[in-house]
Partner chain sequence: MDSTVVNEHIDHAVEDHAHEHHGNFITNYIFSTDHKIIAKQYLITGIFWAIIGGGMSMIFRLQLGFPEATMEWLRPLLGDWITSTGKLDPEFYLALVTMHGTIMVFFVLTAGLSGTFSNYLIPLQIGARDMASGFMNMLSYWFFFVSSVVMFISIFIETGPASGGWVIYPPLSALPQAISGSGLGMTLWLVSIALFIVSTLLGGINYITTIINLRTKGMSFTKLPLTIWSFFFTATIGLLSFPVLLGAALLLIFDRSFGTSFYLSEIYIAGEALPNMGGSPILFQHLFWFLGHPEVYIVIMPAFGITSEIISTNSRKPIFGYKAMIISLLGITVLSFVVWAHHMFVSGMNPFLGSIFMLLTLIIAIPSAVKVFNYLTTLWKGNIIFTPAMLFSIGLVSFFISGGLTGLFVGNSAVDIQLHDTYFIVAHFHLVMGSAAFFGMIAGVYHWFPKMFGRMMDNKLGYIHFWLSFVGIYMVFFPMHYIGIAGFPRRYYSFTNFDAFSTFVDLNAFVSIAALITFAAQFIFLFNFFYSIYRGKKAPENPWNSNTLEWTTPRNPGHGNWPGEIPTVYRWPYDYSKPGAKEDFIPQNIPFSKTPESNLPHEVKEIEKEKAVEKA
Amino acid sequence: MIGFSIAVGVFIILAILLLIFRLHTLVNVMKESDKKAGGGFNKGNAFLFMVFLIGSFGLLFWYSVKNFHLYQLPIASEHGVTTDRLFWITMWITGIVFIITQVLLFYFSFKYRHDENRRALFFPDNNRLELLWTIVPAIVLTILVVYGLFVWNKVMAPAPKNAEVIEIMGYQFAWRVRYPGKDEVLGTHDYRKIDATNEFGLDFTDRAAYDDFVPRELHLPKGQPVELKIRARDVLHSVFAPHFRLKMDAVPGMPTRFWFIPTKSTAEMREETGNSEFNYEIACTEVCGKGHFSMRLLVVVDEPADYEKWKSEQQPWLSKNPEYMAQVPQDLKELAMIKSQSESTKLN
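Put the chain from that sequence into structure form on its own, the form predicted alone.
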């Protein structure tokens, strides 16, 4: 502890001395008491500017070429092609502009460094130059914004009528998914009915909830539209599935949605990546507490026939939790028993 205090004290003293030295140099320059004040520093700093420019861009290009194959994950959704195209167009335009402006910035700092034999020239304005660097960026940015709005509207448009509707709910610290049963309609939920078992808060006054099922992993049909109805049970979460180019916040009290079409099954992606253990997953990209790191949901993309087979093997949540039959209105109990037991009876 004493050694640390001494080190901090030495650092503070050195910082103060450096500040005093710099202030002294600045005062001398301002007073022109020493015409050569800062001359050596200017030449050295100008040279270091060019070294930094060449070194940093050299490192940037080397790293980019070497790791370019890691910059983009394989695309496994239809809209992913469009969003990636928008991303790379924006990246190329802004990247080229960044390189040009930084080269000019560092070069001008080198070329117009302090020189006793040169006087600076000043001009109050240049209307053509002002128009050039205002209108050109405005046109380019307008094109990018309009293109981005077009892509956004296409992605966020209403899902097709034949879309597979699935609810995904985030809570500290996990994801849960719910599928509609044979009626293809998700039952309503009520936060007041949430408990340790009924995590979704299923409302059993709604007959559509009787055949809903809640699996441990998210299954999706390849080549068919899927609409995710997203919500959060406690704090802000965020649904992120990078291979599908899917990212949407899960907001408490404000349901969100996202629809897409998976284009590659899990088996196909394993073959493409050469990784026999590859799995799609959904992660949370909104820091939501100490257990944020554990919010991972396994996603399986099946061929359509395999998906339908998997769905037929699932049992309604109510059949697995018959004690909740007590919450069903008396006049709907018979219907609830029929809808919740039909699939499980087939399996048995």
Second form
Amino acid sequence: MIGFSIAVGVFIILAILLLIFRLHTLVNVMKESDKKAGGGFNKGNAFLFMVFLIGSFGLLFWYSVKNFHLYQLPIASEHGVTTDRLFWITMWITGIVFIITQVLLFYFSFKYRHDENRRALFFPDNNRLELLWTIVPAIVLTILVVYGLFVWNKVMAPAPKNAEVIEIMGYQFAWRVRYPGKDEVLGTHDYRKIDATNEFGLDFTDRAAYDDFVPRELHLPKGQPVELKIRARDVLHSVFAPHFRLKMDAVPGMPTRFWFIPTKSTAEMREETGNSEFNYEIACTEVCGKGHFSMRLLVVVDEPADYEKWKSEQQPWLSKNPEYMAQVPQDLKELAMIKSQSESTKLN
Amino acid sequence: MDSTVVNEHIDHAVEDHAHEHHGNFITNYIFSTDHKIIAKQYLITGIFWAIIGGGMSMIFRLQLGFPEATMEWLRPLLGDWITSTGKLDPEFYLALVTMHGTIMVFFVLTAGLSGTFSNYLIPLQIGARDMASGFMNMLSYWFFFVSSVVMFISIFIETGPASGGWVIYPPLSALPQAISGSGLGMTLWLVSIALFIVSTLLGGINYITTIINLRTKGMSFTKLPLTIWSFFFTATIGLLSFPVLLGAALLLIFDRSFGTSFYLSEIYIAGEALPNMGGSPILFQHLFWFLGHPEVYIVIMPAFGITSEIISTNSRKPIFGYKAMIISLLGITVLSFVVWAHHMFVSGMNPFLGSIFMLLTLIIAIPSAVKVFNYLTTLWKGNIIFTPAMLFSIGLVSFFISGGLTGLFVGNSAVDIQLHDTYFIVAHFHLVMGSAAFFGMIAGVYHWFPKMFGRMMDNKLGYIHFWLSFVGIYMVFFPMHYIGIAGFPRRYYSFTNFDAFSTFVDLNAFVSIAALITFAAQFIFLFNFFYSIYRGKKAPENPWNSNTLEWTTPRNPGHGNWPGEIPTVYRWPYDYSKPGAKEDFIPQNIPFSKTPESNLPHEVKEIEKEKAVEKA
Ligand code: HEM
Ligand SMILES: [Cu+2]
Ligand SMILES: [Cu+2]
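Please give the corresponding structure for the form predicted together with the partner chain, as opposed to the form predicted alone shown earlier.
So here's everything in the complex, that chain up top.
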């Protein structure tokens, strides 16, 4: 019933509009307004361009200033400060060009609107002008490129030797992280060894795997370089940690990496944002299927001491899943027992 | 000369036609080889797809703007894609995004734009009876038609259409286990695109051959309108890049159906380790973007050509820097092949490649900037008439500036780390490509409608359409910059899972409302278009006082375009407001010997050559 009345309503409105349109074309034919340049509304359109220019610039500045805190996420990594600086330099340069060109576009449209008594200027070319606006953009772009290369090469340089190495793996539809444990070496893996429990496909012929641990959250030490070793096990994913200005695809069959230095602990960030519930997060930014929008990983940045403490409390994966001892070669079983004992199990 | 032989040949054919009038409805309007009919076929098909593609975006904008609202009322349309709780299915959301992108990029802005205007304008503006091969031209349309049918069918199959994004990155697109759209839907997508590529190649070869061989007497390359130059470069890019996509798609088909491992390696999915080893998903990305980036210029360059023509005509001024415009189009054509990996800065490829591609990418901004400044200078001291076509052309320039400048952010790899695959990218390309090219297409329709259908479209409706679209599009895409800078990722069904993305709820709702209004405004255009075909005011032969050759044809140009001889061309197409001239325009077919009052010093010499040109 409602549907029917809406349909009738729409029909009546359309009919009225059609009628108005018909009358209007008839009136036009009589007034011959279509014969005039710009259909008799040339001034109107010119005027509207100015209204649009002023109105939209007003809206733009008002919104950009008022909501700055909403779109400018606080920066929590060392390289993020430099990439953001480059972002804002680019913003200033392009912002100025944006204002100049848009103002000229709409102002010229307004100023040089049609006038029966005037002729346009016959001005087909001018090599000096062309040269000017080839060279000036070239110079400005050179500055952006040089600075960009400088920042990019620094961000992408190999990680320092002392970096904390942590593995992060994406799969449909979550992230898993793995720490190397006390030996500070991640055990090798083989995708054919993956099963419902052994999500990483840990290879237990490699002794480095015995003390690896797999926590629920990603913990990071503040002020220390961290290298994420990134992989995916089914389709493409992409590690995105917005506050750290960090993004790198996770590719099945091809390990990738990203290193950075977190600069603010979770606690500090809570204070800075005034949000006691604040948490760092990792999201996925490469479409990976149904649950793409829900691949959230909680990230905690600790003070270095807290981080060490937290690490020492973690139990190796093997000790939590003792049935996988069966996969350990006979001669390494004892080593595996020792390495997979955590502090907490030793205490007992 | 070759061209005259062909032209004479066609001349005879035209005379025969005039006597016999053979051909029936089917050969005249369906399997027609006439470039004007084929152009209209492309246009109508493009409009059909634009409605479908636009409608899809309305559905996912509703989801993004009003995530809490029930979608139950869409069940009659979408059936089981509405879940039992009355929500849009998240996989179907991805299918919508994927189809929207594919349809808009390939079917609307490539076929609908290039297909329509290259076909319509090339013979008319260079002075030819038809395309070099009318038959190939017809095949080109019908390949596109079949491709469209296949894609259309894929929307209705049970497992849904392709859903891995318009870029169809494997492994997602290769594995039906990963997403249901990668089953039959993906197969149909690949078949459809393969047909589409064949269509594009057939069309492109024809455009290039026609422009090179069938120009009328006196129409040297330096007298070609910029529209023709842009179609020429566009077709060249297409010929060189589309085959690479075909290759990429073929390898994907092998991986999907024949167990090869071009793109697949070490995959564990759905409880099973796949046997594929040694493939690389990155390889696909390189191949895809080797087409994909040139493709974005395939979309925008014809729009540039169209606006150059319209802005010059309606400013009553020569286009500023004709040569510079051609050189920048050429520059864009060449450079568009060497920037593709800027889509892959954080794909895991070697960072050194990132450096190289950042450098090359930012270079391409220079020819783009030159074009903008030349448009501005063309407007300067003009005598501007705001026809609807002119309004849309000015809108195009505005969008191109806004979206082009954000290219400088994302083209800088260090900045792109944060912005990649966020709404900032969505804002960038919808302004610089989507909206700009769409405006170019609409401008072209308003401008050449009188020649296409012999009637005028209504101006007032055109103004309303323009203002609603122009303001609406900015209201839709400008806010996405903020949302993108804040890090909101693309292709997200909802943002409620993350604290970081919990803001901008109201802005997203605002964007959706603006999108609905903008979409609704397009129906004003549709009404104007179809109404005017039948009931519009009868058009004069040259309603805009324009210089190019198409306006020398009769009101409804028949097969062969000119009833008598094809006019000879003496001058460039931009003699507007020439000092001394009586009128403010001098068409290309007026010899200098007839305009002694306005000839420039170097043009006086041309008069002697005129006799030779006519004899050629
Ligand atoms: C002014 C020069 C331009 C530069 C420097 C530039 C740069 C870029 C870069 C680096 C990206 C990838 C960003 C990312 O995914 O992280 C990108 C995306 C894109 N650009 Fe541009 N661009 C420019 C102009 C254009 C033009 C003229 C068009 C189209 C006519 C265009 C269309 C696109 C499209 C469609 C995408 C997104 C593709 C996707 O991921 O789905 N761009 N642009
Ligand atoms: Cu994902
Ligand atoms: Cu690109």
